[in-house]
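Only one chain is shown below, in structure tokens, and it's the form predicted on its own.
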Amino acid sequence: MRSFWDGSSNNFRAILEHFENVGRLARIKVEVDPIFEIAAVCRHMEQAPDWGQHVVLFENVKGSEFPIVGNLCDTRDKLAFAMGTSTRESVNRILDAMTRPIPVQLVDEAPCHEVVITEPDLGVLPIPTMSEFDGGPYISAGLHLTSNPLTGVRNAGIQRNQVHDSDLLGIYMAPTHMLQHYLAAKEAGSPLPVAIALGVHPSLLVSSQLRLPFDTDELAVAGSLMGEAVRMVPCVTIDAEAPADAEVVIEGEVLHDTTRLEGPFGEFARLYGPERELPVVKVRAITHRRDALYHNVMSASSPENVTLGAVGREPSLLSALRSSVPTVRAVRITIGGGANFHAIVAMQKNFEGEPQKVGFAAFAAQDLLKHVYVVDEDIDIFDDEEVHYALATRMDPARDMHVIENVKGNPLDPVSVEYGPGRAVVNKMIMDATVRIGSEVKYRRAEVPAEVMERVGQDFDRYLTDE
């Protein structure tokens, strides 16, 4: 049986070892096809009661020597486990890391350079095709590392990459910081160097989803999450740096003067992102470990990519909302909302109008949000039944729904109006499901006395005996 341990506790394979040690790694030994079959197995594993909390390792991938790892990021529990915390505490753990960043450490030699291919052929990688009408194989877990051409400050983000040719990838850049890097390089008439890392510690993936201020290095937060600096190594063929402990690194340049039709692709909204003319990445080299593992993140009908997005975006949103309304207690970005469209906020309301202020602050902090639901602090926002209870009993649609028209939205939102490449507007809504000031007595919960519940719970087994 293959062991992953290589002496380090803060890389991709150490996390797999961690899962295997507690019986949560499923090794699939039969041959599987990267075209649809791997995606189907991952979906079945997600939905199976006994396997939903397992990471999947496909040891025998048709047409490739690289094993594929899947279902690493599809639940909040798995990401929390990888970061050494609990689901409920992960937001606070990340918030703490944001206040104590650890700058990256530059090294000269790295495991990701054990094999260097300077005449690259993407065909050596087992890049899956996942949804029925996808335009082809897609890299879905690629951590894209670029630098601001004007300041040199690094950015990390996850973008999708369609395989066009043996050395050419498509790229859809979400309207965030990497796109700004690309536009700055394009204005200067230059390509944008990019290192695409596959198989990195989940803390790097989560940190890449933080909505930090422009020109803030997300990898410094990742280092704080792991308790030590992320090791970075200079790339072989481009002016960029890559995570030294990555399983695979694709070195390339986003060309400023070339586009190709990209798509369709099954996206986070569980629909297909349309076919568009988009930039391309010219691949200059592929480097990898000798016994490299390929990491794939499921998209579309799977919750994997949106779970990453939700866990990564909640801490930044919570911090921004507390800056505006200090009595905000908790934030949840929902999986059903694609980790982009829906946020639920719990707060202590002291004045009428505060929930609307929270909604406006949320839209300002993360401009792709579309619906913000604000509830009282007694509502457990991670319990859907509790949230539905608040919406059912504390909201008057005529009074408590606030619609804001024609606000910047997400081009992948099917109800948005797209007026240019990457540009879209949408109507947004704030829903106030809090108790009206002065009505607290009317909303007193009907519960068994807490002391009786505690007493019965402490000796509950005696109620189940026959004696």
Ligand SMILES: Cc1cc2nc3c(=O)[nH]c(=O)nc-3n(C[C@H](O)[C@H](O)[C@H](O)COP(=O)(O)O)c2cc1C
The other form holds:
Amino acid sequence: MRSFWDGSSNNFRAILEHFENVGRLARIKVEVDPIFEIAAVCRHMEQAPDWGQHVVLFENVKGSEFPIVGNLCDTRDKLAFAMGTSTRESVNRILDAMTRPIPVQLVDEAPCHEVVITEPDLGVLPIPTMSEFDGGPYISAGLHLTSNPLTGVRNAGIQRNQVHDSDLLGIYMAPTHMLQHYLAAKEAGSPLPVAIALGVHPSLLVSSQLRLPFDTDELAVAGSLMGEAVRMVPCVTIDAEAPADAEVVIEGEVLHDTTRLEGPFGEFARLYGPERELPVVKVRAITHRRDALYHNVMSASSPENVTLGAVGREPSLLSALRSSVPTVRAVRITIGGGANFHAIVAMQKNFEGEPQKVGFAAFAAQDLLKHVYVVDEDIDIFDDEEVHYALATRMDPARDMHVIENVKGNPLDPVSVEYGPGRAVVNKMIMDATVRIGSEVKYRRAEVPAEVMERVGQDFDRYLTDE
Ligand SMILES: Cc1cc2nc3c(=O)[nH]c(=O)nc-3n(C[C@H](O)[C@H](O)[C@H](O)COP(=O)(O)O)c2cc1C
Ligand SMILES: [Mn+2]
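Now the other one: the form predicted together with this ligand, given that the block above is the form predicted on its own.
Next comes the full complex, this chain leading.
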């Protein structure tokens, strides 16, 4: 059996090694086609009871030397495991890392430069096609590293890239920080250099999803999460830096004067984004490790890209809510809500009306949020049955449901009302499922006495013996 570990602990391979060591790496040895078949296997694995917590390594990919790694980022548990924490602790770990970032370290030799191809042909990479009506193959796990042309500060984000030609990619930049870099470059009449890194430590991918202020380097938070600076190396053909330990780096320039029809593409709302004219990335070089692994993140139908988004957005949402109402205890952005539309908040309510304040703070903090459910702190917000229990017993729709109409929205929300290209309004809702102050006795939950539960639990085997 081939091992891929190179001895260092903070890179993509080390994480796969960790998963393999605990029996959570599935090696698929039969030949698999990157056109739809990889996606179908990933979906089946994700849903199969015994395989849902496995990472998948496709060792034999039709038409390419590169193995594909899939299902690395599709559950909260896998991301937490990769970050050395637990599902419930990860939000605190990330908040902590945000308060003490570790700046990147510049190096001049890098594993990602073991093979350098300056006459690039994207055809060497096993780029999958995932949803039925996608416009073609898409690179889906590309961490895009750019610098602000005005200040030089780095930014990291994930953008999908349609393969247009052997050296040309499409790119869709929503109103992200990367879009600001692109617009600044365009204003100056220049292309924007971009390093697209594939196969990086999941801490980098999660950090790229954080809502940090503009001109803040997400990779410094990634370094803090890993307890070691992210190593960066100058690119070979462009004025940019790439993560030295990445499996593959595509060096390119987002052209300021060219567009191409991009799409359709299965998006986070499990719907297709339309075909439209979008900027392109001219590929200048492909560099990779010897025996490089190609990382794919499932789009659309799978929870994978949504899980990365939820884990990455919860920390800043939690701090935004706490700066409005300090007794907010926990927040969950749901996967079913596409990591954008639904947030569940647990809080200790000291004043009536605080849940509404939490709702407004949430809408102010995150554009696409539409439904905010606020519950008391005794409710476990990661347990859907508990949340339903709170909605069922603590909420009167006439009194506790607050609809705010015609808020500036996003056309990616399918129920938004568009009034011009890219312009839309949406109605929002706050559901206050907290107990009314003064009704605590009525809402006391009926439980077996806690001390008896504890006593029985401590010596539980006693009840299972035959004598
Ligand atoms: C798998 C995945 C794919 C994504 N694809 C895109 C994309 O194609 N375009 C985009 O604008 N955002 C995309 N995002 C969201 C951005 O990466 C995210 O908003 C990021 O925080 C932007 O960072 P920035 O504002 O620092 O540039 C994607 C996220 C994930 C997890
Ligand atoms: Mn940013």
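Keep in mind the model is a prediction, meaning the values are calculated, not measured. Throughout, rigid core stands for the largest set of C-alpha atoms superposing within 1.5 Å between the two forms. Numbering follows the first chain given and starts at 1.
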* Take the rigid core as the frame of reference and indicate whether the C-alpha of residue 405 shifts by 2 Å or more between the two forms. => yes
* Note yes or no: does the Cα of residue 23 move by 2 Å or more between the two forms after the core is superposed? => no
* **Per-residue Cα shift, residue 460, between the two forms [Å; core superposed]** => 3.2
